[in-house]
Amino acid sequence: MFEGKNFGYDGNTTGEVVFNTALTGYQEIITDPSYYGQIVTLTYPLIGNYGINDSDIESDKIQVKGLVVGNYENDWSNFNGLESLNDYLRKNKITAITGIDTRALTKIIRSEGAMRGLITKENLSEKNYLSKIKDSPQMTGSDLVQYVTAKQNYTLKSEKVKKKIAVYDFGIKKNILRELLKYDTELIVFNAKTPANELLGLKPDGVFLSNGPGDPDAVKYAIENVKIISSSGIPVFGICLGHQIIALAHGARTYKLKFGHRGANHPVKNHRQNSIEITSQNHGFAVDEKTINADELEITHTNLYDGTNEGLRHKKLPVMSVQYHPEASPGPNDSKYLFDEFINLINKFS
């Protein structure tokens, strides 16, 4: 139990408590749909000092269930700023807590693993607190994609359109769409449950599988759709949850990490180029490399913190994926070459 001061919305919230080690980018973090269902602890101590603007939002609302910070600063300064983080949280009805020892909390999560938690102003017994937490849903086995995917399909276009890309929205970040639009594309964004044949009927030049929250093994409809799309011969690129869905569609298995990878400074080895990338990451599950069919899939990237899988490429089909976020936001731009590789794949097979 940690005692602090409430800011944002004056209410109660439960969720899986995780930590993110990024030094900046709290606005991008809290609006990232991959965090749906989670209470995010920010390890950088000073949060709020540059306020909120309308250009660094990664979805149409705050996606986290709660926010934990060491020191919230309400006096902000930013030439793009519009309002304080406190006002933004309150407007979105998101409860936050400040003034606790986030270093101690992070060490607990790192040692014991991510676990469910509660932010509340209610004065209850420890037994009642635990009861509320245990009544909250577990992350393992939860299909959270259904809560963050686009309700209606929509289209985005560059000024000049040379290629048409179908996008499965499992909880897509806006910066992914911005990056793809740089390549003179038309992006048709689909609800996650759209049948594969509907996508293929539009004869896209490529298919993109987005990031998203929850347990990838619970998103059965996506796995079945990707099996069909992969075998069609159309170039496919998946990131984060999209990477895990591709692995599952090709017979591999996934598992829950102890405390996940969340931050903007994770070193990843690119085996194809024999180089190191510093990457932006946000995931709580990983692909089990022992279950990967080496006759079908090539392991292209490995996390240098813990040796977990970070990338795959099919040996016969034009299918590629990475576990991390090449679009960053927040984070470094080391991995943006992957969008070039996807477009090159499209050019090769179209």
Given for the second form:
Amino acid sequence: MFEGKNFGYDGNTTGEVVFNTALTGYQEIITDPSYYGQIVTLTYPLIGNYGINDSDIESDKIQVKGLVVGNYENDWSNFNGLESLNDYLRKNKITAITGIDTRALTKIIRSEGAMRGLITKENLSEKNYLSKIKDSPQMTGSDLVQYVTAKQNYTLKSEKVKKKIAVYDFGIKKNILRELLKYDTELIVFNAKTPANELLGLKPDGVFLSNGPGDPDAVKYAIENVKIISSSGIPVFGICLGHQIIALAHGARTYKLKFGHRGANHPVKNHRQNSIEITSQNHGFAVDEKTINADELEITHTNLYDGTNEGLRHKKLPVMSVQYHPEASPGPNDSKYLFDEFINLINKFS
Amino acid sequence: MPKRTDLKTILIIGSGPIVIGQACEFDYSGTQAVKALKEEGYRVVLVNSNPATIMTDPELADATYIEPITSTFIEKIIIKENPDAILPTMGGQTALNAAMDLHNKGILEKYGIELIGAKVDSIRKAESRELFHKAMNKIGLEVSKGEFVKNSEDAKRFLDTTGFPIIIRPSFTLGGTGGGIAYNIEEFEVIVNKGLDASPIREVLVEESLLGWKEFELEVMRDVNDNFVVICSIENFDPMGVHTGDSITVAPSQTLSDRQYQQLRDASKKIISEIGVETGGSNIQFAVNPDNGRIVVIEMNPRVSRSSALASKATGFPIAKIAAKLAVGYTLDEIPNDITKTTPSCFEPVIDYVVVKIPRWDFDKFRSTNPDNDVLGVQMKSVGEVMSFGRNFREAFQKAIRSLENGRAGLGSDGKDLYSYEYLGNLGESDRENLKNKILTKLKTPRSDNIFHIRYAYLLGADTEEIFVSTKIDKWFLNQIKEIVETEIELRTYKFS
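Starting from the form predicted on its own shown above, please give the structure in the form predicted in complex with its partner chain.
Let's see the whole complex now, leading with the same chain.
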């Protein structure tokens, strides 16, 4: 149990408590739909310094269930700032807590694994706190995509349109859409449950599978759809949850990491170019490399911290994916070339 | 890539005497480099004119020469020791200059010696204003705007593109005589005309002033495979106009959003590639316009620097040691991380604390009748520095002030204040207003004791906006000081019982 001071919305919240080690980017983190259902602890202790602006938003609202920080700084200063983090959390009805020893909390998560937690002002017995936590949903086995995917399909266009890309929205970050729009594209963004044939019926030049929250193995409909899509021979690119779904669709397994990868400094080895990228990461599950069929899939990227899988490429089909976030936001822009590679695949195959 | 086996003996150039502007940080980096290269089995020869250093301890290098750091003496050492390579990036500007001199005199070529860590072309590109500006333009980065003009009409035409303040430097005068900063059109005309008269070729450089802009530094590393990492970002508490060595600095940067920080990171990656530092660390400095975020590249040091010593201690990443290993051919992913031992050095450290560096001045020892002796500007005056860690800025800041060993226990209320709390509290309204205005005026000039005067200003009822107008110190830092003052006021309401 950690005691601190409430800021943001005044109310109880439960969720899976995870930590992110990025030094900047709290606005992008709290609006990233991949954090749906989670209480995020930020290990960098000064949060709020540069306020909230209108350009660093990754979805239409705050997605985290709660925020835990060491020192909330209400007096922000930045030429792009518009309001304080406190006001932003309040408007979105998201509870946050400050004055927490985030280092101690992070050490617990690192040794015991990510676990469910509760932020509350109620004075209860330990047993009652625990029963409230146990009533909250578990991460493993939960299809959280259904809560964050676009309810209605929609279309975005660059000024000039050369290629049409169908996007499965599993909880997509806006910066992925911004990146894809740089390539003269029309993006048709689909609800995650849209049947594959409906998508392919529109004759897109490529299909993009987005990031998203929760257990990939629980999103059965997406796995089935991706089987149909990838075998159709159309170029496919998956990021994060999209990467896991591609792996599952090709017979590999996924598993829950003990405390996940969440930060902006993970070194990833690109085996094809023998180079290293510093990457932005946010995932609690990973693809089990032992279960990958080497005849079908090539391992293209590996995390240098723990050797886990970070990227795959199909050996015959134009299918590529990465576990990390080339769109950054927050994090380094080292891996933007992956969008080039996807567009090159599209140009080659359509 | 494994380490190079074609090199047997490597000569490291030290930084010479400890002087104001170049202190013992280069002993720290040089010592690390000697150890790192010996660990790899190289024979290490060291030259340093300063025997009062760790690196010249007899047991460290294989051969140590306490000789002047000049090409004449280094050539004699070369003849005797026959090194295959020289590592010039560990001994500050002194070592870099000596290496360039050896190159210019043809000594390197004559004895077939390679410079490792930084090549001649990279050093040249980084150090020449003209070549550096050209390189920055090529990769689409901005440098401060400037133009050489021969009459006041052209000077005015340039002024229209920048506005005030503006810097005027006459060409070919000793020590910049006749130049200055103009804040309005009257001053501008006077200084330009004076400058034209002072210049033997009637030419002045009019240059956009970055005074008051925010200042940031990135400590970066690159290896032969073009892998690039940022070790640490540093934000200056004091705005542009105060030498970094005289600035209070903070790591990591505090007031940039991720998008703004990544712009600096992307720019740094382009700069180190363009300048061509292939194996080692560099320090890159930026000015950021506080009103619109415009980024201007100030300079790049293709070597370890005062800031890399700070960045190493702040993050635990041994920059000089790793830079030495990169110089002999290793790549970042081949060198194990010093702290974890199991993961590679190819990563960007993240920290969960704040580091504050405060310079230590000794104006008492350098007594002068000049009342402006302690005015801080472009020439460094500090003789040392302290750094401290905290879980927030206020904690680290207070600890640093206390560590300066100048008798202060913190920001104030330690019985050493120029104006005591009681004195300030008892002032009548008009005296109070007068003193407040006097202090706000004083704060317009950066001085060694300004942080204490910021406290007096708050105690006298000034608000953050007023203090910002005087100091141009980012409001985030000012509000942190304000919180310290508010805590002080709160503590004073409690009584011992």
